[in-house]
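There is one chain below, alone, in structure tokens, taken in the form predicted alone.
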Amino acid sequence: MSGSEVDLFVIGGGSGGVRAARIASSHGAKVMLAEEFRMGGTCVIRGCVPKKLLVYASRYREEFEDAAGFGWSREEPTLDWSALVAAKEREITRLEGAYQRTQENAGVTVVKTRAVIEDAQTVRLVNTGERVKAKHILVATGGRPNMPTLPGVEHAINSNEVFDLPTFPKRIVIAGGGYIAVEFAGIFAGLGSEVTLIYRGENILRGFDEDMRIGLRDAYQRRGIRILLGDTFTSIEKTADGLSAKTAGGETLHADQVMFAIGRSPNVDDLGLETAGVALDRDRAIIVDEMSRTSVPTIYAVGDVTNRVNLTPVAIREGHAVADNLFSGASITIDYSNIPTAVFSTPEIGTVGLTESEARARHRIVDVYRANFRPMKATLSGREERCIMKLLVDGETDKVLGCHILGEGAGEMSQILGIVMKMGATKADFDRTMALHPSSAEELVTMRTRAARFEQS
């Protein structure tokens, strides 16, 4: 059966889909947005949200526990896990209901279904059957958790199961060491559980700086998560009090729940693509060009489909700049420099720009500032807690190359060097701004000595 005409279809109804499809409509196109899940995608469902939500409620343990410092009396706190799982679904749930009645007013046209892709202009409704015809398709259909193959590794679970478990892990192990692996590791110990993370490389974090990685991992030690490096697993087992895991290192790990975090691949199967001869890489991620368009001229993609900068932000930027430069005669590319991230592990780690090894890559000159030191507040709590900070400086132009926190507050820090490194900051524009006294951010504009200096010949 045929159905509609639409200016702009689009599949996905994460942060990059929403945003592509409400500028659209604001521009006068007709849209239609497929979701066959919940609205709100990855980021809002079973990512940054959530998680962001049990970061927050992992961090109350230490908090009650830093008060005794500060005179306060207080009883042993207890975690109701069914209560803070039950709050988390009734914010998402909101934050979902949201996003379809920001889509409405729009003048969007929502369909809760999959899509599937039959041409450069044509796209099926899989519950109704019809086919809707587009001047444009926009594929935002974001990435879904790797899981290995392995004996038993069907009593694990990924990080999108995590989110709703029925009981509390008490010892849980995870598999990983990019920041979703090492993010849950943190909030499963602040909540109570016996963690330990494991994962094949040499540290946590690969890609990051190597004092923040160094730091972080020294910190987590500290705070009781082992942290097993060089391993993986070579089998599952489920017994009577839980799971038994086997690694590659001989190890035996016994716990109440197995989770992979081992990264993530573009969610690009059963869509189509291949048949409209849209052209994926070798990872099948959906290759585009600085514009966002794929290998037909008529199709677009967005987001963690592409696999080119995996971030929320990044994801609404790119399509925002589809449906401008689609209905607005706009011809907009996207910047992806000096992107503030964030690592929600406590500690957490804020970063902008160059890691020391990349701005020693790159420039001939390289000057490194570096702070390490305990923060005010751990003076009279007593915890046993390191603040570390880095700017990296071209040496020949006094550009600041890269920023990089591990501590308290230090991903809200990195939003605002986002700003500062995406002006052109130098050094001495940091050195000429008044200090914040007392904080940890003063440290910033303080550092005078410079700590090491790299120069290539």
Ligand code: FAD
Given for the second form:
Amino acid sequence: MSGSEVDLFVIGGGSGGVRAARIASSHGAKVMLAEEFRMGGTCVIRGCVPKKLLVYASRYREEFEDAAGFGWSREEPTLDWSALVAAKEREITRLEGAYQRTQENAGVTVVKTRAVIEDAQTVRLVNTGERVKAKHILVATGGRPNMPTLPGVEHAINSNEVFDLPTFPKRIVIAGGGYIAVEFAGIFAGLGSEVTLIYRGENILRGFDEDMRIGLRDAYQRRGIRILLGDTFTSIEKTADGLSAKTAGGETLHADQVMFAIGRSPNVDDLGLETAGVALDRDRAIIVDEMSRTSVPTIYAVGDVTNRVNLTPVAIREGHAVADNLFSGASITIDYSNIPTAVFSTPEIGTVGLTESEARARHRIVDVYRANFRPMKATLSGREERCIMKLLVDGETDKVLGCHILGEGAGEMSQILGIVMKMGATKADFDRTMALHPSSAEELVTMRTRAARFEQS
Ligand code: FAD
Ligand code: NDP
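The form predicted in complex with the ligand is what I need now, so please give it after the form predicted alone.
In what comes next, the whole complex appears, and the chain from above leads the way.
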């Protein structure tokens, strides 16, 4: 490429950015993409992918234990944390290379540098100072973990560092009650740490269905995770054998690591957005319309930097749509309804559609179907374990409004339920589907007795 004129300049080589760049290039556009850290972005380098690998690692402990109930004898297995971290690193390095090659094979020019916006159609490459003229700019810079302001916070870690800890934390305290805090509490408990989860509210996973929140809290407590509710940290100190953290509720917690997972903020600092006139909201997310257009006509934004639904598949869909809209004459908008999502805790939560409280706020009559059972595997393993499934149905149209599952395979089930709900399935459709036996999922099509009906007068 001659260097300084492109049809599309993409800032950020994460989920949204790489998809937009590749698709734009496939439509014949001249594309340059800048990535300041590692290709693949949060999801590949320090998010979904390494997280799921650690989730797999963490589940072996219970598998080893459960095996005894099925006749296996075993020796006490041990974890080599360094070997796990090294294996994880090899895999994400492989993926990083694959992302780089996919871009290059698609004809995208990848520059490994920070990029900043100079004006509505100019981007500056920070490493060389080169200015690139662009007909369109796409900001796909993602987000970063929030840290609180409190004495000793510099001793604490967040999700950026947790994947590469030099030594395994035998005791870890995790602050937060959202996806990341809950997932890492499960990971470290499974790997053998003594885990405390500290959350400011009345129960973890605000925004999820109540039955899932209660079910997971109970399951975590059964697994030995200590959950401190209605409390926050006030200070952290280094001690001779680790860290000592004080809470507003008067507790002193001793740990090898203190991790904050208290939300993320859009990466917009020093990006030149204000100079270019790009409007931000109160949380400093870029304001976009339904076509991901910012307040500046030549500048677009997708993914976490817009703080719409902060999930990888959403960022990918948004990036793809921007490329199609700009370079193939399409007018695609994203449908944000019924997005399936999972919390990769152990046990796992899988969910799609409305929670019970959302359904009751939006629909006149809501029927609730609930199953709470001991999964078959637990009979021989002897593990005290429950699987909870819940369907919310519109009492007037019979349409299924929400499906919530706590238990093994919940995430995988929710992906399929997402299709079912996109097609507008009714409870009668579930009922006339033949059960697959023996499975946990068969409960979804055999829940005949309504647990409750809520009717607004
Ligand atoms: P990102 O993937 O964050 O990419 C942004 C890129 O821009 C980064 O590589 C960054 O280095 C680069 N960048 C920033 N500023 C500049 C600049 N000025 N110049 C050049 N480059 C720049 N989502 C799921 O769907 N499922 C999960 O299981 C899941 N697990 C997660 C676990 C964790 C621990 C975390 C933190 C997130 C998880 N997510 C998950 C969320 C998911 O990672 C994000 O929603 C997704 O990565 C957003 O994609 P993006 O393109 O908006 O940004
Ligand atoms: P979340 O927004 O999910 O959760 C943040 C948590 O931190 C909430 O419990 C919140 O409490 C709490 N919190 C916020 N501010 C403070 C504070 N000042 N002090 C104490 N607690 C605080 O953010 P995460 O960081 O967990 O994850 C970021 C996003 O990444 C997720 O929302 C999700 O979109 C994505 N993600 C998706 C995953 C998946 O799909 N499996 C996995 C991991 C991340 P409160 O509820 O009271 O506000």
